[in-house]
Each structure stands twice: as structure tokens, then as C-alpha cells.
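Here's a solo chain for you in C-alpha cells, the form predicted on its own.
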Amino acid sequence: MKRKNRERINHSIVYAVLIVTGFLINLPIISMMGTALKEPSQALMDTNLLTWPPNFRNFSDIFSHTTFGRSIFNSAFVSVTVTVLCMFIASLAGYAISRFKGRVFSWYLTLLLVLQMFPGVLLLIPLFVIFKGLGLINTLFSVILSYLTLNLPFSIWMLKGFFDTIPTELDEAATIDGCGPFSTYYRIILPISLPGLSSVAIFTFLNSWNEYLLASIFLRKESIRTITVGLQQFVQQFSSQWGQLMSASTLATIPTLIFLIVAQKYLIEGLTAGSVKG
């Protein structure tokens, strides 16, 4: 009995520490949501973390008096487009590198690793010059192409590691049944690669949704700004609309939280499956 009581006390202490730690880590998010539900006049004067009753005026104001709703649509369009294209291209490249051996593919893998060493900020000026020459500045296609280029190397590496864990006997059996390389990839390999594809989708979507630097350079028109650039309209030169800013930030955070909660099982499974071979 004493041992069971001691275990219960230890478990209670561990849970209490985890709850307090979780609260402290998420305190900025809780404060952001609490400020979003306050009256505009309370945002600076009220020091309480939460207020009651909650007020949703800030949320209605950002849709009725600003273009932030359009920014949400632009970010969703860009992020989904980049995610779908990245999954398709990276899965093809990862499968090819995993199954077809040779010096060319070894060099390509090395090149992908080298590309990961360069910070994205070095690409700002070259990309701006190229996009300006092509007339792509102030178009969503410029950020779609940029995000796709930046996310592809990591996505290919991840899916290549995942495809390495799939036995090649499945490919051989499909070949005996009359499937070609692409048919084997589409009919056999792709359906069992959902965890790896989900991991790529999560990383690509979050990177595209949260990216600010490239979007702030390439998207100057108010009608095509993404959500990270659209938050700037609430920060003015001499004052900031804190209630609306926190409401807009809350709306920008909710989709990523929902996406992570829904897909976290596939994310963990995909990362662990691609970390070892055999």
C-alpha cells in the first residue's frame, strides 16, 4: 500500500509540474486570445488575463473594416497550392532516388544537402531581379514558386528516407504483375506512404502559412497580401490597434493548431518511419 501511495504521489507531482509548465509555455497564446476578447478600450487598461463576458467586436471589425479576410484567403490559397505541388513533386523525386541507384542520384542528394546550408535571405535579391524581369512582382505566383523551391529539398530528403523503409519486394511483385515504374509508384507505393506524405504536408503548409520575409518583399498590393503581411495594417506609426491585432493573430493561429491536432499522429509516424531503414 505504501508503494502504491508513493507512486500516486509521484504521478500527481509529475502531472502538476506538466500542467504548470504547459500553462507557462502557452501563456502568450492565452494572453493573445484574452486580449482579442476585450473591448478596444480595455486592451491597454485591463491587466486581467481573461475578461468576462467576452466581447467579439474586434473579430467583426477586422472583417467589416479591413481587408484581413482577403489576406486569410490569399494565405490559404498559397499554402494549399504549395503543399499539393510539393507533395507531388517530392514524392516522385524521393521515390526515384530511393529506387534507382547511381552516381547521378548520389550527386543530386549531395546537392540537396548543400542547398539546405544556405539561408533563404540570400535569395531575396536574385529572386526579386528574376521576378521583376518576368513581371511576377505583386502576384501570388511569385511566392508560390519561392515557397515551393525552398520546401522541396527537405521534402525530398524526408520522403526518400520514408521510401527506403518500404521493401523493394513490393516493386518486384508489381513488375511481375505487369506494372511499370510509374504505375508501381501510383498504385502500390503511394497508398502506403500516407504517414510520410502527411509529414511533408504539415511542414510545407506551416512554412508557407507563417512565412513573412518573401511575402513582404514580393506582395506590395493590399489585395494580394498574405496573412503575415496583412497583420501589419494594425500596427501604425504612432499607435497600434491591439484588440484587432490580437484578434487577427488569433485567427492566424487557429488553422495551424487545428491542422497540427488532426495530423499529429501521421507526423510522428512519418518522422519515425523515415528515421531508420529496414
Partner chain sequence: MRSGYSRNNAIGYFFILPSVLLILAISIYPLLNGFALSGMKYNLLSPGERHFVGLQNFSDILFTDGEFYGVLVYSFVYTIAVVALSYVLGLALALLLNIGIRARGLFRAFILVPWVVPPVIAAVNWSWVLNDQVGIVNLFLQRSGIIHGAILFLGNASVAQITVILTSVWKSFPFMMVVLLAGLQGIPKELYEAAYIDGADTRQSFWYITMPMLKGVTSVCTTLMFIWTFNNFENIYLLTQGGPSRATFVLPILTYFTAFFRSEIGYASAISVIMLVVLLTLSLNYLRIFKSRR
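Could I have the structure of this protein in the form predicted in complex with the partner chain, to go alongside the form predicted on its own above?
The following holds one chain only.
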């Protein structure tokens, strides 16, 4: 009884801390949404964070006059494709590096680390040359392939780290039960690695969703623009349509918020086989 009471008090402290941090962390986002929901003429005029009642003029303007809706679809398509492919390829590799011994694997792991270390801005021109050679400039494949490849190294690293914490006894038991390496990986290891997989998936998805540099260079046609590039149509050289810009970015964040709410659930599920551990 006493323990329960103490827990309740502790929990209310936890809530308070979470709410305050949550608010502080979200200040710029509240500022963004606040601006989006102001009447267009008030976007800059009004210095309050939020205004009541909200005004949706900016949003209707965006949908009726621009192709931003299309950009949201493109981004979703790119990010989902990249995430699914990346999870599959990276978990295979991460599993192999975690389970197989040999110099090739450790060298590969170091190479993956090195690949992260070269500043992205210098990769632009050579990447462009490659994709031009492949005839993929101005197609969504160019960004899908580059995001996939750019996200692989860290995904493999992270997943290898998570697989390392799963005891090899599990693999051995599966082998005795007659599972081959692939079905051990697929049937036994993957299901109990959901928290790790989902954390990497979240990261890959958001990296792809927010990427601007490559997208702005590879995707020059209006019909294939992703959201980060689409947002730029509201930015003129030395002035911007702040109200519409903020509304468009608010629109861009909503699908990701939904994705986050769904994806984070898997962060804590899937550990049914945890009893073997330790």
C-alpha cells in the first residue's frame, strides 16, 4: 500500500517533468504551428505564440494554389520505401557481422564507420556524376538509392549492437531445431529485436523525410519534388511567405507525427523471448 502511494507521487513528478520538458522542447514547433494557424495578414504582425480562434486560410491556399499535396505523397513514398529496404538489408548485414567471425566482417564494420566520416557536401558532385551515368537524375530512384545507401552504415552498426545483446544460445537452439541460418535470423532473431529495429526504422524514416540537399539537386521536376524541396516554393530570394511556409511545414510534420506514434509502440513490444537472457 505504502509503496503504491509513493509510486503515485513519483509518477506525478514524472508527469510534471515530462510536460515541462515536452513544452520547452516543442517551443519552436508551437511557434511554427502558431504562425501557421494565424490569419495570413497576422503571420508576422501577431507576436503571440498562439492565437484563438485558429484560422485555416493558409492551409486552404496551399491546397488550392500549389502542388504541395503531391510533395507530401512523394516524401511518404520515398521514406517508406527506403525504410523498408534499409531494415531488411541492414538487419541481414548486422546479423551476419554479429554472428560470424572473420577479418572480412571486422574490416567491413570499420569501413562502414569511415563512410560516415566524410562530410556530405563533398559527396554531392561525385554522387551526381554516378546518378547521371545511371540516368536516374530527375527520378525518385536517385534519392531512394542514395538515402538507402547513406542510411545503411549506421543502421548496420546499430543493429549489430542490438543483435550482440541477444545470446547466441538462441541461435544454437534454433539450429538444433533444424532452422537454417536465414530462418534463424528471420523467425527467431528478428521478432525479438523489434525495439532495436524500430528505433533504427524511426531514424531512417526521419532522415529520409527531412533530407534537403540531395533532393534539391536530384529532383528538379515539380511532379517529383519531396516536401523539403516543395517548401522552398514559399521562399523568395530575400522575402518569404511566412504564413504559408509555416502551414506547409506543419502539414509536412503531421504524417510523421502519426508515423512516430505508431512506430514508437514497437519500441517496447516483441520482447517475449526475453526470459532466455542473462
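Values in this document were obtained by computation on a predicted structure and should not be read as measured data. Numbering follows the first chain given and starts at 1. Heads up, when I say rigid core I mean the largest set of C-alphas that superpose within 1.5 Å between the two forms.
Annotation for T67: C-alpha shift under 2 angstroms between these two forms, rigid core superposed.
Relative to the superposed rigid core, N210 undergoes a CA displacement smaller than 2 Å between these two forms. With the core held fixed, N26 shows a CA shift of 2 Å or greater between these two forms.
On rigid-core superposition between these two forms, the C-alpha of I13 is found to move 11.2 angstrom.
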